[in-house]
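Next up: a single chain in structure tokens, the form predicted alone.
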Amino acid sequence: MKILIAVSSKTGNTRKIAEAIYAALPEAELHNVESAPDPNLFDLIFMGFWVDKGTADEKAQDYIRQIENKPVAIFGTLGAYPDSQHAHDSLKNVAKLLPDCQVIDRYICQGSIDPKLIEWMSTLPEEHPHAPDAERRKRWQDASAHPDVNDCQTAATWAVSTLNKTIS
């Protein structure tokens, strides 16, 4: 079985998860989406992205649009908590980008937020929906420690389990 791990990563968070998956699936090929081969040459695709506005980032979306009739496992990172409604909705939105594919499984974990984004949000007026408040600042602080060793181990275990589901 030919396996591709394609990843888009802005700050290195999603790349770290992709590398953990690759360590668990060394027979796979790991590529950044900018230089990844044709996804349709593979039997199984692990598609990695960072969440931007509730879906996959633009570079990941561009690559996803090339995937046709393949089993795909999606994985991503985001600044929100992985058990949040935002994380759940983001995975659902990414799955919708693959209408003719079988999305066989999903994984998402928290990742540190781009400091430039935090800097920008810190300038927003108090009444803006993305302006920092105590809860948001705590989430930023929590996110700064992710992905951690546990997130990577969980992703690796998830990938092996996903592969086993696919071949059984």
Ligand SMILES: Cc1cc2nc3c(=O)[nH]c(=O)nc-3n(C[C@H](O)[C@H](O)[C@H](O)COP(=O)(O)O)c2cc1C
Second form
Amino acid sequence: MKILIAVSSKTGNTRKIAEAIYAALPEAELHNVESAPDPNLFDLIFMGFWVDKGTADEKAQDYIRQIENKPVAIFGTLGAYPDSQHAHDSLKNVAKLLPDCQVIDRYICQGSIDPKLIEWMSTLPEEHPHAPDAERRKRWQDASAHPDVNDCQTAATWAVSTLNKTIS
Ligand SMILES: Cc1cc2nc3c(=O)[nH]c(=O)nc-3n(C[C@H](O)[C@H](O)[C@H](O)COP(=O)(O)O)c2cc1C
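The structure above corresponds to the form predicted alone; please give the structure of the form predicted together with the ligand next.
Below: every chain and molecule of the assembly, starting with the one above.
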């Protein structure tokens, strides 16, 4: 079985998760989307993205559009908490980008937010929907420690179980 791990990562968080998956599935190929081969040459695809405006980032979306009728396991990182409604909706939105594929599994964890984005959001007026309040600042602070060893380990275990499900 030919397995592809394709990943889009701007600041390295999702790439870290992709590498943890690769370490658990050494028979797979790991590629950044910018230089990944045709996904349709593979039997199973682990598709990695970072969440941008509640869905996959644009580079991931461009690559996802090339995938035709394949089993796909999606994984991502985001600033919000992984058990939040936003994380749930983001995964759902990414799955919707793969209408003719079988989305066999999903994994998401928090990832540190680009300091430049935090700097910009810190300048927003109070009434702006992204203006920082205490809750948001706490979330940014929590995100700054991720992905951590535990996130990587969980992703690796998830990937192995996903593969086993696919084979059986
Ligand atoms: C332009 C931009 C938009 C983002 N949009 C969201 C978002 O809609 N929801 C969210 O939870 N996190 C959002 N984030 C946070 C990233 O998804 C998060 O930091 C992610 O781990 C980055 O992954 P990377 O290091 O692989 O690029 C955004 C970050 C940037 C820079």
